[in-house]
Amino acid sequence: MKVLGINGSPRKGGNTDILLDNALKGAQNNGARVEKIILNDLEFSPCQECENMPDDGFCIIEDDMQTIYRKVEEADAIILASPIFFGSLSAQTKMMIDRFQCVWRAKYILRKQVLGKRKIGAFISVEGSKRKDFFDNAISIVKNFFVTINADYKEELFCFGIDQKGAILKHPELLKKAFMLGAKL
């Protein structure tokens, strides 16, 4: 099994990154091959809603998103990790998801399966306040993304009230939950 972790946080070594690493360790501990993408390290533009997009379900913009499409197709499970910014996903995460518009169009408008292989999806998110409702908007976007890429939303881990870089390390129970999330996949 191949598990792809996608880190949408702009902060390397931050809470989202640490939790994703723990989840990937859990998956690897159970025999999965794991790979992690850090969106902030890639160069890709936001969706341009191209009028001349081809009918093959792929984006015509040549940038690092081409690698993400390929890795998402190859994966058996996806762990998407993003902090909550302004009550939703980080800009990096949302920008990546928006670039799957070409896949959405192929699937729902053209009735073509571009990413036909079924996958398992998991979502990890961290936010600084104590408002659990801030996760609701992010969850709906992630669920739409997972449906588009043929991933069944199976696992989630939400950590609220965690703000300072590395503060998650003071919460071993959450680190263990992340590990177990990966192990379940």
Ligand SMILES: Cc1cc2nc3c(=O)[nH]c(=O)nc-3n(C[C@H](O)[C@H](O)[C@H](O)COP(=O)(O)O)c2cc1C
Given for the second form:
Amino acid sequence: MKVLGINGSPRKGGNTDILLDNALKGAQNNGARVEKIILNDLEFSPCQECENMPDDGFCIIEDDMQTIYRKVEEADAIILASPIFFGSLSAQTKMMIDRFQCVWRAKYILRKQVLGKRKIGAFISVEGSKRKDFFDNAISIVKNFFVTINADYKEELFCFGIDQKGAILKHPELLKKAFMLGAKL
Ligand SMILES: Cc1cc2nc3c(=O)[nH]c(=O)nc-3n(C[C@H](O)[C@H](O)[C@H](O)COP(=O)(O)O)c2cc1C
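Hand over the structure of the form predicted in complex with this ligand; the form predicted alone is what we had up.
Now the complete complex, all chains and molecules, led by this one.
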């Protein structure tokens, strides 16, 4: 089983990164092959709503998203991790999700199977405040994304009141929950 972790935080060694690493460790501990992508390290543009989109369901922009499409297709499980920024997903995460519009179009307009392999999905998020509605907004987008890529939304972990870089390390119970999330996948 191949588990792909996608980190949408710009902060390496930050809370999202640490939680995702723990989840991937849990998956690895149970025999999965794991890989982590840090979106902030990649070069890709936001969706350009291209008018000359081909009907094969793939995006014509040649940038690092092409690698992400391939890795998402190959994965049996995806753990998407993003901090809450301004009440929603980070820009890096949302930018990646928007680039799956080609897959959405293939699925719902052209009625074609693109990235059709069924997989399971998990969502991890962390925020500085304790406002639940910020997670609600992010969950709604992630659920929409997971349906598009044929991932069943199976697991989630939300950590609130965690602000400073690495503050999550003071919460071993949350790190354990992240580990267990990965192990369950
Ligand atoms: C640009 C920006 C916007 C943020 N917006 C929110 C917010 O709307 N609500 C909130 O609770 N925390 C917000 N935060 C705090 C982060 O969610 C928090 O620091 C989180 O732990 C960062 O995770 P990271 O270390 O993985 O990047 C924001 C932080 C930044 C940098």
